[in-house]
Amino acid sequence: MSAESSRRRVIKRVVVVGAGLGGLRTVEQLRRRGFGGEIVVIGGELHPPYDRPPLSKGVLHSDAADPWLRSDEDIRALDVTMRLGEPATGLAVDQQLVLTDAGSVPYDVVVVASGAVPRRVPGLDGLVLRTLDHAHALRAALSAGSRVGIVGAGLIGCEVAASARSLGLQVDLVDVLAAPMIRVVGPVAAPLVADLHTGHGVVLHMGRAVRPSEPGRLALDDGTTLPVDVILEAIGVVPDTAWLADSGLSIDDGIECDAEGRAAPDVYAVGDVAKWAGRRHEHWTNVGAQADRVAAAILDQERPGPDVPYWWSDQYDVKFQGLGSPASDDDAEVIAWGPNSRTVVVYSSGGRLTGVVGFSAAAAVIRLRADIAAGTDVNEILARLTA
């Protein structure tokens, strides 16, 4: 430890803004690393921490339980003060205060994990899916309807399409882009996603925008009008930073942070709201890695190494898994094998592996994590997969 670090003041209270996955993981990592001071978690929702990936899948089935991340007993064991149903309204960095409707909360260190909020389609009054309450509302709507129009064919839109089809509902999936999940998997793999959904009866309307629509109708820009009982707006999210407008923090598609999640002295950010070293990731596993690194930085402990970004999605009987951060113009090659047509799409730039996406090919994908980190020669990877 440096002389400067040894003179660092004692941290007595850490305030975490956000009671979702990012907030919970930050608390857990602080405790795991030995922090014995006070931790206060401020959450805008009344619910304790819950898992978001099931909201677009299992929670939409009427008999599904709510996906709590930890039991009440586990939360108590963390010795944390939970201030739920109390949205943060501001951050006074100079005074080291988090502002809420109920007053102000002083901190020695604050970690912002406020997540993101759904984008909305102008002129469309559909449902959105981001919170547990949103999922309950969508589940009730799906139970009462038979025709679903989904605007946005990213991960959430495609997952809800698959869930709605499993419930026997008619589904129209609309997107301004050329194919579903194209931003996630790129132009080479996206047609495979399209084939999966059309094979399960989803009607795709790609390259189409929506217009302001009357109740029970979804109007497209080519003059098509789709009869619908339920409309879901799934065009992505924006970081939840409006409450930080007067904070003085640098905000540009998220809170701008260094490679350790530091946005300002004694201010850190993790999860969907955070833009680390110029990049913002919206993947579940990324949150845990960021929380661990922030906890280490707060306590001035050895930092864990960088992790390879990872995501997954369950649609019908296919599990998608992705590793790495390939660019949209990276080279891509599709490798398929076996009686179940397991498929891996391999991405590379300059002859070096940058990422992979697997279709029900978990073993092949996970084995390539170290190769992506090392930038292994892509020809070696292709030879290995086709052997």
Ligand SMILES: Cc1cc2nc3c(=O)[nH]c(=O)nc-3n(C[C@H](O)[C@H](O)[C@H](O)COP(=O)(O)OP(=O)(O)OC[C@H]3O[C@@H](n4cnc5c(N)ncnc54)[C@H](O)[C@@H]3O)c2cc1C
Second form
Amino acid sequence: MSAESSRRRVIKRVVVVGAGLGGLRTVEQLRRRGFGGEIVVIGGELHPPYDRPPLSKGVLHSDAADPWLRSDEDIRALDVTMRLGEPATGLAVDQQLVLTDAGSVPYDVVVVASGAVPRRVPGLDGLVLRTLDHAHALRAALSAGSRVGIVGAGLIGCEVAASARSLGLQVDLVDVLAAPMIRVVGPVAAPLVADLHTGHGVVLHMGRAVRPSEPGRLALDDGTTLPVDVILEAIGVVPDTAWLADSGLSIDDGIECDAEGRAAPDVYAVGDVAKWAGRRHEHWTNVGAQADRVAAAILDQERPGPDVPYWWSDQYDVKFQGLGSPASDDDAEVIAWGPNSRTVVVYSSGGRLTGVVGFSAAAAVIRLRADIAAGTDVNEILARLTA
Ligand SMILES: Cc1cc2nc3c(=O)[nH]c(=O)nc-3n(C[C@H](O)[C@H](O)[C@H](O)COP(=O)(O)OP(=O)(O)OC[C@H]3O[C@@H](n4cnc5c(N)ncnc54)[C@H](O)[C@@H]3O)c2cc1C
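Counterpart to the form predicted on its own, namely the form predicted in complex with the named molecule:
Full complex below, order starting with the chain above.
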């Protein structure tokens, strides 16, 4: 038995920072794998763990329930001490302490799952959407207004645009890039996203930046001024690492970790805050997969098999799904079929499948998971899809 694994048997207390998806999944995986020691979760918000994907979709409708991830009873069953509304203010790695304003919390192992915070547009002072409180504020603003200007046409900006249209608002969607969701789906599929939104009455202002303007107006860099009741800033997020500034951890657009989430001895990171093997993901499914791998590493158990990155997005009646991590210059082939314009964009590099994006094509997308992991010949995939 290695020195590392014999030391692992004396882990008495795991402290998790962040009571979001990554924090909860880490606790669940530790318990599922048989960890019987103490678990303390330190959460910056007062809310128990809730789900974020509904915040840009169903939660914006006035009668929606809050999307709690687990009932109180389920949380109790995990036998975890929840310290909510008590943000961690620092990490003393040498003394193995998480610092908070209420005192320091010793750990044998710490897992950082502090997520990300919205990037802001200088001088704009719009609303943002990351937390449940943000969603409540946006919902109230949308129900009181009739025109929304959304700055940023990424996944969240596009989802809010779709939700706002379904609520009957006029929507102006602005982005400096050439097409909505272009960073997520690539340049070949992005025009399809643009068509979807214009088809539902969203006014797109692509290739445009915003400028500071008077209240009730959204000014663009081509001189256009749009009348708006609500402005949403949706230009992406930055990993929530400010509280770790003095920790000595290596941080560069996320906490730098190895391929199983280890940032330093007995320090792990999962979710949107974590950069594993040089890559940071901001998608729901990835968070659970990372939490499972970290729990296995902490307990020195057999590691789960490799994961193929996956994301989804719901806009109008279309479900977008992406699998794999295609590079922006990978080859792309669009295949459309069926009465409901089911579409799959197949990405490849050197003739090997690297990823796929589907528009309401769930069955076709999910079937390609193993092929992406295996790097199957793309011609074989295209033949299969067009058969
Ligand atoms: C509006 C919205 C819609 C989304 N829709 C989709 C979707 O359709 N599909 C998809 O694949 N993904 C989607 N995502 C992304 C997905 O929800 C995130 O990837 C996921 O929530 C990340 O989980 P996390 O635990 O890393 O971070 P979070 O869920 O952000 O949790 C981090 C928690 O840590 C807390 N925290 C921060 N700092 C501290 C501190 N110092 N001390 C204590 N606590 C702290 C925060 O308050 C927060 O509660 C969406 C995200 C948002 C915001």
